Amino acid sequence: MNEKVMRNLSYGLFVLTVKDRDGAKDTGCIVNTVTQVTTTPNRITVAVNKGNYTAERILATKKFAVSVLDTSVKFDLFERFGFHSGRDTDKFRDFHSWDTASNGCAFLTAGANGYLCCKVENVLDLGSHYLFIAEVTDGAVLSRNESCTYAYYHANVKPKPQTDAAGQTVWRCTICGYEYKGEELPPDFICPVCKHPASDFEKVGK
């Protein structure tokens, strides 16, 4: 099977936010797996890699918020929420484009056209990911901008590949943009940011 066919599926992009361990601040990550599954009651599902700190915190708090990214979003937001772990980084430090939703979780006020407040009803263990089934308890439309799709991100937001100035071979994760430097990418390599395998890396130059 050609695994690249999976990239032809259509995805939106979202920032999933949840309270950190001390409850005083928020953390979150980029996801592309938010889907509405019922209207009465209004429910969504979101799959989150078990290795992500956000998944750990949702398991503990049973609530989260979803910010729907739109076409005004800038790449630095993906760097902030997608390229670091909340275990050792305060992702909201020096970040001011957010507010607090009715469930106490943060939502973005720029780069997003809407947000949802969610209460977890069930959790399914899918192996590499947890699938959270959640009731939407609140939400609002923030702008009329079109939603940012995965395809739009790759075509218009993500920086184009560039070779490394030091002459090193660079392998870039096609999912999140993380770069590995080395002549060969180990076949069992797992992206430390988005947890995708070596098959999702591309050689971008030397």
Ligand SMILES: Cc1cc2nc3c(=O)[nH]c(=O)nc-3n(C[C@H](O)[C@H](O)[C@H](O)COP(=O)(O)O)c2cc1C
Given for the second form:
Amino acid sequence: MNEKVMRNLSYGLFVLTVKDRDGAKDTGCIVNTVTQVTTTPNRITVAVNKGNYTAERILATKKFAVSVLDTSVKFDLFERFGFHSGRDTDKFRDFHSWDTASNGCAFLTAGANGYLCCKVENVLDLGSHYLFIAEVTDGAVLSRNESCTYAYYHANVKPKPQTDAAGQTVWRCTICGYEYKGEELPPDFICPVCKHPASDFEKVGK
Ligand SMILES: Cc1cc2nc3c(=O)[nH]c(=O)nc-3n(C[C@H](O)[C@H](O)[C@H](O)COP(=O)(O)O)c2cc1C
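Form predicted in complex with the named molecule, following the form predicted on its own:
Okay, now the whole complex, with that chain kicking things off.
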């Protein structure tokens, strides 16, 4: 099988938000796996890596919000929510573009054209990921901007690959942009940021 065919699937991009441990703070992460699966009732699914703090918090609280990213989104939003874990950082620190949804979770008020409030109905254990099946209990349209697809992110938002100044070989994760420096990328390498395998890396330097 040519694994590259999987890259032909089209995705949206989202910030998945949830209440943090003390209930007062918020946390969350970037995901591309939100899909509406039924309309009556209105249900979505989202796949979240088990290692992500966001997954842990959704398992504990059974509710979350989804902000639908649009084409006005800037790369620093991906850095904030997609490149660090809420275990180590307060992702809402010095971040002001958000408000509170009716289920108590945060939603983005900039870079997003709408949001959904969700209540978890079921959780499937998929090995590496949890698949959350959730009812959409509320939501709003925030702007008429077009939604940001994964393809748009790669073409227009993510910084363009650059050769390493020291002439070192660089392998870049095509999913999140993480860079590995070294002559050979180990075949069992897993991206520390988005947890995708070596097959999702491209050689960009040297
Ligand atoms: C473009 C992009 C798409 C991503 N899609 C997913 C996804 O669908 N599911 C997932 O679990 N992580 C995804 N990630 C990775 C998480 O956002 C990332 O690991 C994050 O740091 C987890 O933070 P947390 O530990 O605070 O939950 C994606 C990251 C990027 C940059």
